[in-house]
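Below sits a lone chain in structure tokens, taken as the form predicted on its own.
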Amino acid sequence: MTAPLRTIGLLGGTFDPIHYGHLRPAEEVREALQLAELRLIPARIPPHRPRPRAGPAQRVELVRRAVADNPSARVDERELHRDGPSYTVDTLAALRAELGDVSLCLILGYDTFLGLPTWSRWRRLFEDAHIVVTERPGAAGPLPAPLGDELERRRSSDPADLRRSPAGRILFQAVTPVDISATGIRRALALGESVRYLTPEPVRQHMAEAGLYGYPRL
């Protein structure tokens, strides 16, 4: 029997700022899929949303502090050092060239997954990674036809499938709902309201000390 591949989870985003709505679902995916490593990849210029409020150096520092006590987590800064929009397809191709024969699992929220056909060269994503969709109770929405066709061909319900091949499958993973948004955190900080327990304490402390997103209440 072929030995399972080393499996690496990839979580991208602006992380403007990072919070438990990013971290808890990713941790549940790490555990369910038995990931050897979870890489957090801050985007420099997101193609599908406004530019982040905080600069790259500030956001990557927040991500580092958020996962400093997690031995399975690693911060990958490659998109911050690449010119132009942070296209995921380019990031996956670079990771595949660098890491070789491993299983790469791109973690996406359900709403993000629905928009996948609007991404640059989106079908090429499956050449370099599996897609793991974090699914919360009540999540719904019609699948665009091209995405539905891909889902029919690629869907798996067995995490072991993702460890047997390097790329090409789609798996839905139920996660605990965490209704926290970066927009809400930024708004609260700008108003001087507390964001305690919305994000890891080292992140909150650094935002307060650096005066990010306005003057927060300690």
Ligand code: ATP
The other form holds:
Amino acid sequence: MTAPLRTIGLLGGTFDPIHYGHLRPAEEVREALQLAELRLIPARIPPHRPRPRAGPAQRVELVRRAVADNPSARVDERELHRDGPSYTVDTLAALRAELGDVSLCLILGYDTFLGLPTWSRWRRLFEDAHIVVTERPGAAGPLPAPLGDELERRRSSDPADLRRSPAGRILFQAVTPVDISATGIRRALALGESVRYLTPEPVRQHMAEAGLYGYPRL
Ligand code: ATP
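Now that the form predicted on its own has been shown, please provide the structure of the form predicted together with ligand ATP.
Whole complex next, starting from this chain.
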């Protein structure tokens, strides 16, 4: 029997702002897969995304504050420092080159997983990482056919499979559904509504102090 590899979870996102819908499912994946590390990788926001939004430095600051008390979490800013668009497939290849023989597990909410075939060189992702799909309330719909084919070939129902090999499997991990979105938080702030308990308190405080997303400046 193959010995388990050091297993690292990767959570990419715009984190505009980070919230419990990112953090709680990722924590449950950490436990189920016995992750040695959870790496949060803030993405550059493509210019066509609608405003209002926070700049990269602010989004990273919010992510840092969100996980400051979490010894397993690490914030990786590489996509923000790279010029031009950041493709996940390139980020994964860079991480693989750095980290060597580890298991890399890319964590995606179901909404994001459904869009996978639109990503650049998406089938190559499986050379460097596994994919762990978590439920997301409101995200439903049929799998695009090419994704269904990949799923049939790669699906595993045992987290241990992902710990024993570096890449290439797809696992659906049951998590507590958390119906929170960054869009919802931005909208609430624009309307002057409370966002308390949707995100860790240090995140809410920083948004208030910096007047982010229309939060009235303290
Ligand atoms: P926005 O509302 O601005 O589109 P978002 O809340 O969807 O943002 P992202 O930063 O785009 O957050 O998401 C990053 C990753 O986290 C994606 O894989 C997404 O599917 C997942 N995710 C975000 N919110 C949830 C949630 N509530 N439950 C499960 N997964 C989530």
